[in-house]
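Encoded as structure tokens, the following chain is the form predicted on its own, with no partner shown.
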Amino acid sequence: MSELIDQPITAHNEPEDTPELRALYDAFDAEHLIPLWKEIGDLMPMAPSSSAQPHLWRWSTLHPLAAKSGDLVPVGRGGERRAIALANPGLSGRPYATPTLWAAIQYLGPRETAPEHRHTQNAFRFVVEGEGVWTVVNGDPVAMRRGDFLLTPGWNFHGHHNDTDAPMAWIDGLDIPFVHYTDTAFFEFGPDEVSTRETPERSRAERLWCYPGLRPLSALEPQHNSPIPAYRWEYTDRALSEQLALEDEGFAVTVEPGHAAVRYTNPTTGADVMSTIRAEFHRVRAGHQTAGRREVGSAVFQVFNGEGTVVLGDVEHRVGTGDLFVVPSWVTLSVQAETELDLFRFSDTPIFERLHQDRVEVDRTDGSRS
């Protein structure tokens, strides 16, 4: 199966080059027509071949550049955010990590405020270090701390304020390229200042929703996006630790030996947190290597903690805390953990599952694929 998939389409019945054929092609051009037989290899490849490239960005480079922008570039209405996008080198200078996903490092200085706005694009924040910023979503202030995964689903007003004397940086993830490609984007300014400067330990939405297995009877209807504004690191960490502890006790609960993983979900449906973005967290034991895996759709990873190597296609990269890397569609990824390695992952998989175009292939230990 894989051998057939990897073979390119080649034409075996090229027509004879004649004046009549050239005249036909000229007529096609004049009418903005393109014959399939000249384009089938690009339009219908034997397997996905993304224009995006596997690529790695070093946190040790990104963070100082973001800090320098904090010295030179103000935050305010118009520019809206001091966010620096990861531009995939295969996407012709577009500010996209993959053809469907946008990722950036955002930096907010001491006592700064990023004004409120809303847009149809779904967004989230993931914090790899620091605290002191509150993101205010529809008037509800949500604390941002290391390891937290925070949601801002599309068309919700949101702004950020830093009430401390220290700067803070985090990564943003959005479906900007997908929304842009489908011509469905809307944007609207909100107040120049965030609607509240409160700094509660827990947001109102967390007080309502964040109890394992319990759901308020006042909100039983399914919601397209998760109502939970922040998935806290303490629970993510505990869930991963318990998976590995259970594995040590002889229970087969991990995705593969030495590899624990969880998916952030919408408690009203059990599905992904947002309709276009899947988010997961992976922990690989020190000394373990994950099976090679490739799938339809693209993903962005950030190393939350630890050191190791990742193999993207046939290229190996050493990674450490904060580093970000992109896995384009149908590129094989495997991870080798030198120390215990924690990885945050987000992807566009929900789009392709809804279109019934999802496909996954995993290398087995005997060298075969499934």
Second form
Amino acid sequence: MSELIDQPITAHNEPEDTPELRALYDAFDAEHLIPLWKEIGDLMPMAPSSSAQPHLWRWSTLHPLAAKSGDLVPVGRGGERRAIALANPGLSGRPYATPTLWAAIQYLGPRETAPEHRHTQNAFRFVVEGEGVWTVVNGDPVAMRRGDFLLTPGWNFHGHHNDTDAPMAWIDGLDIPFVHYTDTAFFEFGPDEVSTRETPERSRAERLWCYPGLRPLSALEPQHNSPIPAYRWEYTDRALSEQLALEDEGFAVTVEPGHAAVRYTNPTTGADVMSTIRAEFHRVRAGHQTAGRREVGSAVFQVFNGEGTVVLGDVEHRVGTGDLFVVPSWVTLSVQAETELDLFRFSDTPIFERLHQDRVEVDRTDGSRS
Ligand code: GTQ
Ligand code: FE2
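Structure of the form predicted in complex with 2,5-dihydroxybenzoic acid (GTQ) (previous: the form predicted on its own):
Following is the full complex, with the preceding chain placed first.
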């Protein structure tokens, strides 16, 4: 706990409990008024104290429940998606992983289709296992495979179709809670089917955009969301293994010893992939522990591969492939890798950076913070 939070609070204005005082408080109630002095600790804390909890969902629990939903619940117009949200136990039963972020497991059975729609919420998919679904974004079919990170930025039509005889599950991340609080949601239905059942290896947008450092001269304007529809595992994996290989060769290219990391970015700006969502991939060498780190804003992690322990505030969880966990605002996270540990991470930090409310603290190895 920080010194600031433990600072003694002197109640210098505690009034005497009298019938008149009670009458005053009753009058406040009746007139929909609330005095600051009753709420100050909660409204204006010394540091963020999220009602969201650091919580873990195991893939071994989630996946069978998603599969059972596949047996019992059809997918189609109205419900739109067979997606099951991670509901943070601190967020009053709402389907919110964090105060700003939605995270869900989505499941599509053999040959099934999720109908097209578009909404102002920004969305992405991350695939921890399987393949065979194409997500059709503005008529452009994008293959989904293990390790891929796929974008559906706000107001693009999208639907999904499974072209195989096996089911497929993946995770969705959206800014649904943020858009809900801020009353900025719009939604439109598209075709009940997907607009194309083509299954190309590479989408048109990948053919146009996915060459490192090369931009089509027809599209030099900055775009606020990335035009890359799929960040393929082949490149993420290679970028991380090369960081570690370079570290072995004596070059200081990792975020900290034994910890390689990349951020998915928008090639037209170099900034985050979407205006409300940051996404990263982290690889921690076997036997290494990352420095404790806390930041303003909330994050969700999914273990992509490997085993280890995550220390979330004062709670430790053993984690393995597919497990998801939430890191609320200003809760310290440290990761201990038992085997080499691969972690996908997404957060709402771009929102707070743009509002100049961002802060980060990293524990130094001597136990102090910087
Ligand atoms: O796949 O379009 O988990 O619109 C939540 C809302 C997935 C989707 C979700 C959505 C989608
Ligand atoms: Fe959607």
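Numbering follows the first chain given and starts at 1. Think of the rigid core as the biggest set of C-alphas that the two forms share within 1.5 Å after superposition. As the structure is a computational prediction, the values presented were derived from the model and not from experiment.
**Student:** Once the core is aligned, please say if the CA of E338 is shifted by at least 2 angstroms between the two forms.
**Tutor:** Stays below the 2 Å threshold, so no.
**Student:** Return yes or no for K68: a CA shift of at least 2 Å between the two forms, with the rigid core superposed?
**Tutor:** False for K68: its C-alpha shift is below 2 Å.
**Student:** What is the turn angle of the smaller rigid part between the two forms, given in degrees?
**Tutor:** Rotation of the smaller rigid body relative to the larger: 9 degrees.
**Student:** Following alignment on the rigid core, what Cα displacement (Å) is computed for Y25 between the two forms?
**Tutor:** Spelling it out: core superposed, C-alpha of Y25 shifted, distance 4.3 Å.
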